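For reference, the chain that follows is the form predicted alone, supplied as structure tokens.
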Amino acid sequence: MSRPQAPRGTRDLLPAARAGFGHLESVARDLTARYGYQPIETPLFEQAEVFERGVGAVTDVVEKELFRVQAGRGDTERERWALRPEPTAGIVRAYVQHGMQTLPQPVKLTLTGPMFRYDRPQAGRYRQFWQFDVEAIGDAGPAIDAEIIELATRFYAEAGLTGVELRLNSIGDRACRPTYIEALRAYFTPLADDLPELERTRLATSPLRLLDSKDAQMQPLIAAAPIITDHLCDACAMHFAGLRRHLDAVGVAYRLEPRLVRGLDYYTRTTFEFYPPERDGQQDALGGGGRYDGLVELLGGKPTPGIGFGLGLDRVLLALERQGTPPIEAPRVAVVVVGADPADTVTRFRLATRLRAGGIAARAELGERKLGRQLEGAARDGAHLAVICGSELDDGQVQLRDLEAGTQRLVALDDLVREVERTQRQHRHGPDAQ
């Protein structure tokens, strides 16, 4: 039997890669707390209709990419389930289910975690991928759109990614979009024989999605298609102008992209995407989002506006790598406890436990190796200090060695945590640190 491998389109996050994800999660957690967004967790799988109704039954996500889950055999387990392809529909389902409309609005929520799409694997596009998601539900004004977008731009900046381009559009609402869709249908219908088979189907079922086509053959046709911002009603035009005014006020740069519609049915009015520098293909987007004023109602709630984004963490790490940013290193222990008696693992274990209880990152040498080998292992770990258990233990003392400076001194066991903390402060801030 061959050795098992990770499923195609997935990968194991080994410690070095996981450290990068952990850094981005930390940036996201700190940032959303500053902006007043509260964390939420939703199940990794939902009833399939949550995505079919919310994302759209004729979208790529549902038609071709939805990971469907085989339920159990019992009579009560015959629901149709699917792994979440994106977080918004599940968060909105939770908003409706738990009566969050009774809370002060808008309800500001954030989630970071894995999503799943059965898509063709390629660089930066996995079947299990991680997203940082932010949602604001219950505010229809353009100012909240600007806050969401500014938060996303700040995330990229604080993650260390430079030159990210924001592309911005409005796709109208129920009042004005039908007129535009008819103009789009009138434009593409005479060209139907020249369209790829998939796009001919979209022309009949969802003409707006023709603008989201990734087929190279479609790009010249899309470039000459009617522009949606020429068909906005007064309310949508005012909303879009208000959004741009707020972004201008805080210096958020953007590029107007009138053919940006994104691929999910729930979007209305504001849509936006982020691209790394010198990357222009649709598959290169780092993330994006938009307004979804009809989604709460679609999932059983009262009409409620909302807006949010999902930013791909996998793609951010790839972009940082292309940019030449040094990878985030996995955390290392600060102290390794070693001993002159290779067999006395109990003492080393006990002292490491004392250090950890005092808030110190410590590892005990639990193998029965000679002291020299133990110290070599501590150096390879990148530890700053080694606590050496020797004959001084009889007097309640240990040796504290600075592995970088090559110096050591006797320290009382009762003072060990305090002395380690003091030495670490000096190590970080110089010899004059108090």
Ligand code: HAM
Given for the second form:
Amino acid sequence: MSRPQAPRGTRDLLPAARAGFGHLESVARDLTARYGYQPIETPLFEQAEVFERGVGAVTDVVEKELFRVQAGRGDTERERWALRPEPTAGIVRAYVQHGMQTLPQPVKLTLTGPMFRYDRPQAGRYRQFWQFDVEAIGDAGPAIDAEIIELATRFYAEAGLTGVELRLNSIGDRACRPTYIEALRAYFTPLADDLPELERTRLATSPLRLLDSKDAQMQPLIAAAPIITDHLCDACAMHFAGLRRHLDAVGVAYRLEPRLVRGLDYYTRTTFEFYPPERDGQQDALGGGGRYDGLVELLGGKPTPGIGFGLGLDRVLLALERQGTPPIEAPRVAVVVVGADPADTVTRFRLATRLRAGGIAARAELGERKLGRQLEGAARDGAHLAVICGSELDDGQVQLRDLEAGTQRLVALDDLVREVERTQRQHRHGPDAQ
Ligand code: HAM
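Moving on from the form predicted alone, please list the structure of the form predicted in complex with the named molecule.
Every component of the complex follows; first up is the chain already shown.
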């Protein structure tokens, strides 16, 4: 049998890569706690309808990229499910299902986890990828829009990524977008015969998406098309001006990008995206988000405004790598328990258990190798200390060896946890540390 491989477009996160993700997750956890966002988890799959209604049935994400889930033959529920392509629709479904509109608003939620899109895999575009997502539901803004965007920029900064560009737009609301779409349709219709086939269909079904086209032939046409910010109603224009005023007040820099419409249908007013320096491709966007004032209602709740973002963690790691940031190292055990009697694995196991119960990261040498080999293994692991079990055990003592300094001393077993802790503290903070 040929050897099974991870499915195309997915990756095993081996410990080195997992450590990088872990670091980003901890930056996200810290930051969202600081801003008052609470973690939530929703299922990895939902009724397909949640995405069809929420994200929009004629978006790429739903039309082409949804992983539909089929249960086994015994399935009696016959529901149509799909793996989540993004978390916002599921979080809003949970908000409605659990009556969160009765809580003090806005409800501020965060989720970090894998998403699934059946797209053509390439660098930075995977079929399973990770997002750090933040949602504030129940506040019409514009101050909260600025707070969310500032949070995202701080995430990149605290993750160590520099030069990230914020692109900002407003795509209007139910009042003004139809007028703009008409203007767009009026502009593109005389050109219809020259449009690529896909774009001609889009002109009929969702003209806004024409602005998203990556077709080279479309670019000069898009550049000359009417722009939405010229068509905003007073309420949307005021909202957009308010958002910019708040961003300016805290020094968040942005580039106005009137053709930024985003690929999901739920957006109203504020939309934004983040790009690494000098990179512009669709598979380069480091993150994006916006306001979705109609989504709660679409999923069966009372009309409730909302805003959020999703940042692609795989792409943040790629960008950090391109920028030359050294990878985060997987944590190592600091202490290895070795012994002069290769066969006495019980004693080594017992001492390592005692250290771990005392809160110390320790590994026991469980193979029956000679002491020299055991010590070599400890050094190879990058351990700082070795606990050496020898004849002193009869007096209730072991040797504690500092593998870096090459020194060792006798320590009473009863003091072992305390002595290891003290040595580690000195190692971290210098010899004066107590
Ligand atoms: P999105 O722009 O579809 O927005 O995705 C957000 C980010 O996820 C992208 O900017 C990108 O970094 C990453 N991403 C998307 N697809 C892939 C892929 N195939 N491989 C690797 N990374 C990918 C949303 O998902 C919205 N839910 C954001 C949001 C939250 N809007 C309001 N609240």
